[in-house]
Structure formats: structure tokens, C-alpha cells
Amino acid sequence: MRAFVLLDFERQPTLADIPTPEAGPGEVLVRMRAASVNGIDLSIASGRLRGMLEYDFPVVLGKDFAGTVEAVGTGATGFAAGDRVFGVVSDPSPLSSRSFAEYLAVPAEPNLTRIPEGVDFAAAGVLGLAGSAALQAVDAVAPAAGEAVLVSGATGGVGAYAVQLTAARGASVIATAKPGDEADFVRDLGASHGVDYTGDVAGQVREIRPGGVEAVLHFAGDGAALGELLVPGGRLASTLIMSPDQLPVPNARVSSVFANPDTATLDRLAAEVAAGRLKTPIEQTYALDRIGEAFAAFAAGTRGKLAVSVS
């Protein structure tokens, strides 16, 4: 099978032919329609995780999935043949089979579920990881309707996942971009006021909550100089490093996100999908052979999501 994969740490990724994998006890075989391109995915290839995770070479790159269940595995449940599904792969050490190829081996559970009817490949494939993030984060500041909460890193994947699930329940959204376009994107999304992340951020936003903000979902930027904005108890969730006492707010509460694709958030997600209720926002689609230009795009800054077509 063609797969995008890294043969060492002295090379590029590259497109290669390897063997299709089989589904082992507890597993499917998907054959891989769609995925998407994440931060992790990035670090993978350029060799930062050595000597935090093993590599057996070759590695396949790629985390989000999506395609169609392919084969079973004994001992595997709840999946047949033909079964549309999609999912995060997980990182056990060594890093080896992943999603950047024509099929992917990968547990039966816990990050993995079945697409629903309205929502095809090209979606599922960009909202795992990325949406597990923002709806985790968002969850863990509970905005309320009627809040003011910030949004930081709004226009990248996970912020603009975040942007929507916050304003869906009410909440004003004051998100980060630059004028013009990415100002746009974030208003579409649902986002109140918009920040430019390259002046003054806080000038900004205490032109528009002179008294601070609610909650901060933190996905770029200081964390720190964001959490001053927050009124007397307010909520902070990051998925980057952050602490309590990084909050000079009296009785500011910090919860740090790391992603949890598992059934049911992934459940809950494409549930809002198939109702139109959130918007996967795909800036650009790349084939296989590309996603050496699909990193470098990454790298340089997008909106929404990069996906990655397969088939």
C-alpha cells in the first residue's frame, strides 16, 4: 500500500510502498478515506518526540482517520464489514502504523465510532483530534450564556472548533485574528469581536469588557498576560502548559486540556456535524503525495483545518 511515512530521523517524510497491515486481535483494518493534518503530527516527523517515544521505522504519519471498516480482528466488537468510521490513533511506543496511508490497523475502542448519516468522509477525517480539544476545553470552562470568554489561537483547528461550541451556548466569543480575512473567518464562525493578536490583545479586549472576561481557552499565546483579562474567579483551559499560580487573578481556575478522543466525545461531535450545528472548516484539501506541502502549510500558519484526501 502507499503511505505517507518517516524511514529515519536523518530523512524527510516521503511517499512510500509498505506492506497493508492486518487487523490483529481486537482491531479493524480501515481502508482510509480522509484524514487531517495535526501539530502532533509535525512533531512526529521532525524528530522532536526521540527519546520521549520510540520510533519503528518505518513510521507512518497521520492521527485523525476516516474510511470504511475493511476487515475484523477476533475479539474485536460493535463493527462489521462496510461500517463507515473514523477516530484518533492513539501513541503507544513505538510509534509505528498511522493514518497517512491506504489502510490503517488500528483498536476496535476507545477512539473509535462510526460516522452518522450527513456527514461524509472529508469531515469525520478533520474532526477528531482537534475537536476532542476544543470540546474538552470548552467543557471545562462551562461558559454560560450571557460570558464573555476569549478565545486564543481562534483561527487555527482547535480554536476554530472552540469558537463555535462556545457561542453555541450563548456565550460572547471575543476571538483572535488579524483584520481582514481571518476576522472574517471568526465572525462566520460565530465569534462576537475579533482581536488583533499582533497589537495589544489586552488593549482590545478591555475596550470591549472593561471589567474582564469570564473564561480564556488558551490554544496560543501567553498564557499568562491572557489570564490578567479574567475577572475574580474566573476560568482558564489550556492545552499548552499552564499552572494556577501563572494567574495573578485571585481564585482563577486553570484545567489543563489533553485531548481525549475517546467514543463518546467523538459521539457528541459529529452529532453536532450531521445537525449543522458545527462547521468543520477545511481550508485546503491534499493528496497523499503532497502532505510534504500539507506540513509546510501547517507550519506556516492556516485557518480551520488541512485535510488530507486518500482515495
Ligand SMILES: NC(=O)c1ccc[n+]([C@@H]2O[C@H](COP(=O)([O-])OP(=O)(O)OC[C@H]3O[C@@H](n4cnc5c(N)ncnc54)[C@H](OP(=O)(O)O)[C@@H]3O)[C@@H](O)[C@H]2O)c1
Given for the second form:
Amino acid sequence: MRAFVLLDFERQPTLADIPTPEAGPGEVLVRMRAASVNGIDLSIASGRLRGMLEYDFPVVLGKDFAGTVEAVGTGATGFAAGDRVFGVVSDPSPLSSRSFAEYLAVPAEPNLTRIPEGVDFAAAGVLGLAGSAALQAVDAVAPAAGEAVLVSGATGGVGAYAVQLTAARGASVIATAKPGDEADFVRDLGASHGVDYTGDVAGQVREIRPGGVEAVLHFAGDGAALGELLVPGGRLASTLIMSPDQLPVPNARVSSVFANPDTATLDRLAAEVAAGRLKTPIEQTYALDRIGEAFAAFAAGTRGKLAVSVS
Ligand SMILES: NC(=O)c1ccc[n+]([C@@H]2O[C@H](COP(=O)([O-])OP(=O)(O)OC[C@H]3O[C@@H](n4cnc5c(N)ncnc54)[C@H](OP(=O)(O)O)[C@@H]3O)[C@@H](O)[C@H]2O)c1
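Hand over the structure of the form predicted in complex with this ligand; the form predicted alone is what we had up.
What follows is the entire complex, opening with the chain shown before.
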């Protein structure tokens, strides 16, 4: 099968022909249809995670996935050939078989679920990791109707979902975005205000909410400076820290978010998409043989998600 692989640490990842995996015990084999690019894919490709995770070359890159069940391994329950499924590849050590490929063998639980009616492969393929991080960050700060929530990194994949999920709870979203297309983008997702993160973010937020914001979602930027914009007793959730001690904010509750794309979370996200309440903002779609370009585009800056289509 064709796969986008890292052959060693010396070369750029490339498209290669490698053996098609089989569904092992407890696994399903997925015929891939769609995926998306996440920062961790670039981190794995660059070798930045060397030392933390072992690499078993060739490493097939890719974490999000959507496709059709092709085969079910012994002992795997809950799925049958032909089911439309999506999910997230966990990070087993050593890293080897991931999703930027024509086929993917993954455990049938806990990071796999069915795609509901009305959700296409492209939408499901960009939902798993970024959606889970966003939903769990929003849950961590539990925005209430009428509160103000600053989303820093609102133009990225995680942020684009978080803006929508926060606005849906009746909170007023202040989203970081450059004026123009980016500001239009976050307003379309439900933000009440855009603040230009290339300028004085604190000054702009204070103009909108002189007393501060009740919550901050930290997906980019200087978390400590953002924390100073909280009202006393405010909440901050960050995907950029491993533990709350890394971002001490006096008089606030800080949560570190490590996305857990379990079945319940994936189902909640997919139900929101199916109901038309959550958009999957795809900026651009890349075929399997153009993922190198997708990586370059991701590194240069994104608005929403970069999708991968596998045919
Ligand atoms: N802990 C976890 O489980 C987990 C899971 C998923 C993601 N993450 C992390 O969460 C972060 C967000 O992920 P993502 O997939 O959304 O990344 P992304 O798509 O690269 O989004 C980041 C966004 O933030 C913008 N930005 C850059 N500097 C900024 C600043 N100073 N203030 C406000 N916005 C700024 C970027 O704009 P430009 O494009 O203009 O630079 C980009 O739109 C990443 O660091 C990622 O590694 C963690």
C-alpha cells in the first residue's frame, strides 16, 4: 500500500510502498478515506520526540483517521466490515503504523467509533484530536452563559472548534485573529470579538471587558500574560502545559489539557457535527502524495484544519 512515511531521522518524510497491515487480535483494519494534519505529526516527523518515544522505521505518520472497516481481528467486538468509522491513533511506543496510508490497523477500543449519518469522511477525518482537545478544554473551564471567554489560538484547528463549543454555551467569545479574513473566520464560528494577536492583546481585551474575562482557553501565545486578564477566581485551560504548576496564575484555577479522544468524546463531537451545530473548518485538502506540502502549509500557519484525502 501507499503510505507517507519517515524512513529515518536524516531524510524528509516521503510517500513509499510498504506492506498492507492486517487486523491483529482486538484490532480492526480500516480502509482509509480521510485524515488531517496535527502539530504532533510534524513533531514526530522532525524527530523532536526522539528520546521520549521510540521509532520503529519506517514510521507511517498521521494521527487522525476516517474510513471504512475492511476486516475485524479476532476478539475485536462492536464493528463489522463496511462500518464507517473515525478516531485517533494513540501513541504506542515504538511508533510505527499510523494513519497517512491506504490502510490502518487500530485497536477497536478506546479511540474508535462509528461515523453518524450526515457526517462525511472529510469532516470526520479532521475532528478527532483537535476536537477532543477543544471539547476537553471547554469542559475544563465550563463557560456559563453571559461569561466572557478569551480563546487564544482561535484561528488554529483546536481553537476553531473551541470558539464554536464555547459560543454554543452562551458565553461571549473574544478570539485572537488578525484583522480581515481571520477576524471574519472567527466571527463566522461564533466569536463576538476578534483581538489582533500581533498587537497589544491585553489592551484590546481590557477595552472589551475592563474587569477581565471569566475564562481563558490557551492554545497559543503567552499563557502567563493571558492569565493576568482573568477576573479573580477565573479559569484557564491550556493544551500547551503538562501540568498546572507550569503556569501559576494567582487567584485562578489552571487546568492542563491532554486530549483524550475516547469513544464518548468522539461520539459527542460527531453528534454536534451531525446536528449542524459544529462546523469542521477545512482550509485546504491534500492528497496522500502531497502531505509534504500540507506539513509546510501547517508550519507556515493555518486557519482551521488541513485535511488529507485518501482514495
Ligand atoms: N495537549 C494536547 O493533547 C494537544 C492536542 C492538540 C493540540 N495541542 C497543541 O495545542 C496547540 C494548538 O493546536 P492546533 O492544532 O490548533 O495548532 P495550529 O492549528 O497551529 O493553531 C495555532 C493557531 O494559533 C495562532 N497563533 C500563533 N501565535 C499566536 C499568538 N501569539 N496568539 C494567538 N494566536 C496565535 C496561529 O496563527 P498563525 O497561523 O498565524 O501562526 C494558529 O492559527 C498546539 O501547540 C498543539 O501542539 C495539544
